[in-house]
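Here you get one chain, nothing else, as structure tokens; it is the form predicted alone.
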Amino acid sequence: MDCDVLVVGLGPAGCGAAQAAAAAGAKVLAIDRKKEIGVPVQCGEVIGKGLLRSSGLKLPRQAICSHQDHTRFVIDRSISIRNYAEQWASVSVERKILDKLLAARAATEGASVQADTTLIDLDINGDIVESATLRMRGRDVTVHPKTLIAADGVHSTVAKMTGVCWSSPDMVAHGGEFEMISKRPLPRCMQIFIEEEVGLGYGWIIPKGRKRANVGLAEVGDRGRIRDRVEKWVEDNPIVSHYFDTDCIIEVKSGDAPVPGFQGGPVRGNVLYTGDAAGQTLAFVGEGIVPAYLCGLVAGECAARSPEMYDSVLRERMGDEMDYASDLKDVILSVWQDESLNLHQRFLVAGMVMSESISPESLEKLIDGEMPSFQELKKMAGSSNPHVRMSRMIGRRRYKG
């Protein structure tokens, strides 16, 4: 079997490839080890909706649960900051949906779309793959592509088999959430926990409806299984457990997500790699969903005519947000890492310039002085970022040093 373009997963990314690719007029097999695509869910299932409207991507009504119009950052269970710009405020989606249709799309286009696809084994000469073996469904065949896409994901099959490794297993973010029922109706916010509970990355509190919502956390290392530690969270949080009991789960997801930066659009010999298998996301959030779909309809468009374009013009296309999405992760890990603050300090000035609330440019000057006292930092969120709302919060945590 010979085709222009195999396009290996279909999440966002494969589905933005195959589509673009199948569009540009090339013969196009996407496949998915998957029986059902977009089953298990490995993500909390947000975008935010400035992203959304500087995409032009249309999401399908039918994956869509709710809207926030906001986001709201607990630090150190401390302080509250909630950032009301266009870029904060989100849309929750169903992913078993979403990914379906997008699938959906890339096969209205003309692409091949097959479920319960695996790949088994690559014929590589050099750096040019010159045949794949897929299990489909049972049997075996053979596929001559001209072209090949990864979008397997952080822990890519392609990339092993290609002996490359865009994200280091120290710059994978571990994460696991449970859909819950809650006790009493949500805010209409997405909620950011950041503290030492959770370790270095996040909690979060994203709403798929009025008393549904994905509650989970993700960081970066190995704790222990992610599992546990988010029922105990849950459970000791008392902004979470105010509004959910552990014995109110509906489904309980895990999946990993890289954070090591826009590194491009990373190309071996004719493999093009998308998605979290290139590391395509936007680090300091981890917000995949969207940038992954953009990046790969940039590589099915270049796999299809150019792929040697394929870096050049997904830096023209998606870099300045993708680099300034890097510089934040990297501030941000700096912060939490820097042993010259106490840890209370550490959560404030990442969870600032996470929200936003601060510019990188701002947190030199911030840390080299003395730390300023609530109403200077409220006043300093305020004049840097005027869509931002600090309050200081009952019980707040004492820390020594």
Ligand SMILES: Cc1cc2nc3c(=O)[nH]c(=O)nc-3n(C[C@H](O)[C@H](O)[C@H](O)COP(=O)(O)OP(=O)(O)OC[C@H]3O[C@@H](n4cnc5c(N)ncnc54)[C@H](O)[C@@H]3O)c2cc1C
Given for the second form:
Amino acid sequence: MDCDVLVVGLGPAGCGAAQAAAAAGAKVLAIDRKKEIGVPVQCGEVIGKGLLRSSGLKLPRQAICSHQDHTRFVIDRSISIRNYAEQWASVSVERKILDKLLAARAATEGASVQADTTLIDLDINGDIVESATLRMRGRDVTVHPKTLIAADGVHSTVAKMTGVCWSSPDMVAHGGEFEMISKRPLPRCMQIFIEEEVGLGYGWIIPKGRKRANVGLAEVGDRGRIRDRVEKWVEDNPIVSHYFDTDCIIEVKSGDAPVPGFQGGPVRGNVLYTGDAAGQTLAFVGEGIVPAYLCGLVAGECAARSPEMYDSVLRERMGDEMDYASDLKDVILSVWQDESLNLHQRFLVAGMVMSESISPESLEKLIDGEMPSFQELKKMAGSSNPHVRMSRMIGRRRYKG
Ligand SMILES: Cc1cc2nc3c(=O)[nH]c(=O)nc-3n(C[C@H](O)[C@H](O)[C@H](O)COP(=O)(O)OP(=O)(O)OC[C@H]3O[C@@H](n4cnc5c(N)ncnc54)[C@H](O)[C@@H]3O)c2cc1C
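Show the other one: the form predicted in complex with this ligand, since we just had the form predicted alone.
Every chain and every other molecule in the complex is listed next, the one we just looked at coming first.
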């Protein structure tokens, strides 16, 4: 079986890659080991509207569950920050439907799309992949692609087989969540929780309807079985338990996400790496679906035309956004590890950075000086970002300022 481009993985990155490579005239074979594309889901299933609009990506209507007009950050269970800027409005999707329909778009462009087909071996000469062995629904098949696109996720088999590593294993966030039915109507916002109980990461309530949501957390490091941690967090966090009981869980999801810096479009020999396999996420706020799809499109187009252009084209199209997100992640990590701040201060400062309610100048003041009073903080946030509303949560006074 021959093809010009073999795409391994049919998540958003692989679907984008297969679609673009086929549209550019290549003979494309795109495979995924899953029996049903998109299942199981390993995702909070939310997409920021800012990136969505600037990307021009049209989401299939059937995949859309709900719209949220802002994001609320709950810091240390005591301070609430609402960001009403467009990039913090969001749309929730059903990944099971989205991934399948993105794969269908690739097939419509002419790609051969094969579920239940696993890459099991590569024959490599120097840096060049000469052939790939696939287990296609129980049969072993050898293909000789001119170019291979590794879109096989954070624990990329292709990266392992080709001996490369685009993200460090200790910079992977372990995530778990329950899809739950709430006891009362949910506010029309995504809620992000930054607190000690979650650790180096964040918790979330992502509505998928008036009384349905993904509720979970992701953190770097290992503090026990992620499902147990989510269950405990749902029960202990006063806001989360106000809406949800653990006796109403309709789906359990878990998975890992890379938290790297942007490394452009990596190419080794005739292999292009994309999506989570290349660390192409908008760290630190979890956006992976749209970046993976957009980077996949570039990988596919370049694989069909000129693979050596992948890095430069990607940097031109996506570099600003990806670099900004990498810088944000670096600032958050340095705050998190700053031992001159106590734990509450670290969460507060990291939360303000994440919610974009602090300017770089105010950040320096906040880290170097005395912790300001709540009123001073509020003033700082208001003057740094007109879209932000900060309030103190009555009765929950962990923040002593
Ligand atoms: C808990 C959690 C919550 C998240 N929440 C969000 C969110 O709310 N919004 C958001 O935008 N992003 C979120 N993300 C990130 C997002 O899910 C990923 O960034 C995105 O799915 C990356 O797409 P991808 O195509 O690169 O990889 P994946 O979606 O991981 O796709 C890789 C595919 O490769 C296939 N594959 C792997 N190995 C092989 C093989 N050997 N042979 C054949 N196929 C193979 C897999 O089956 C898989 O389908 C979350 C991630 C996690 C873990």
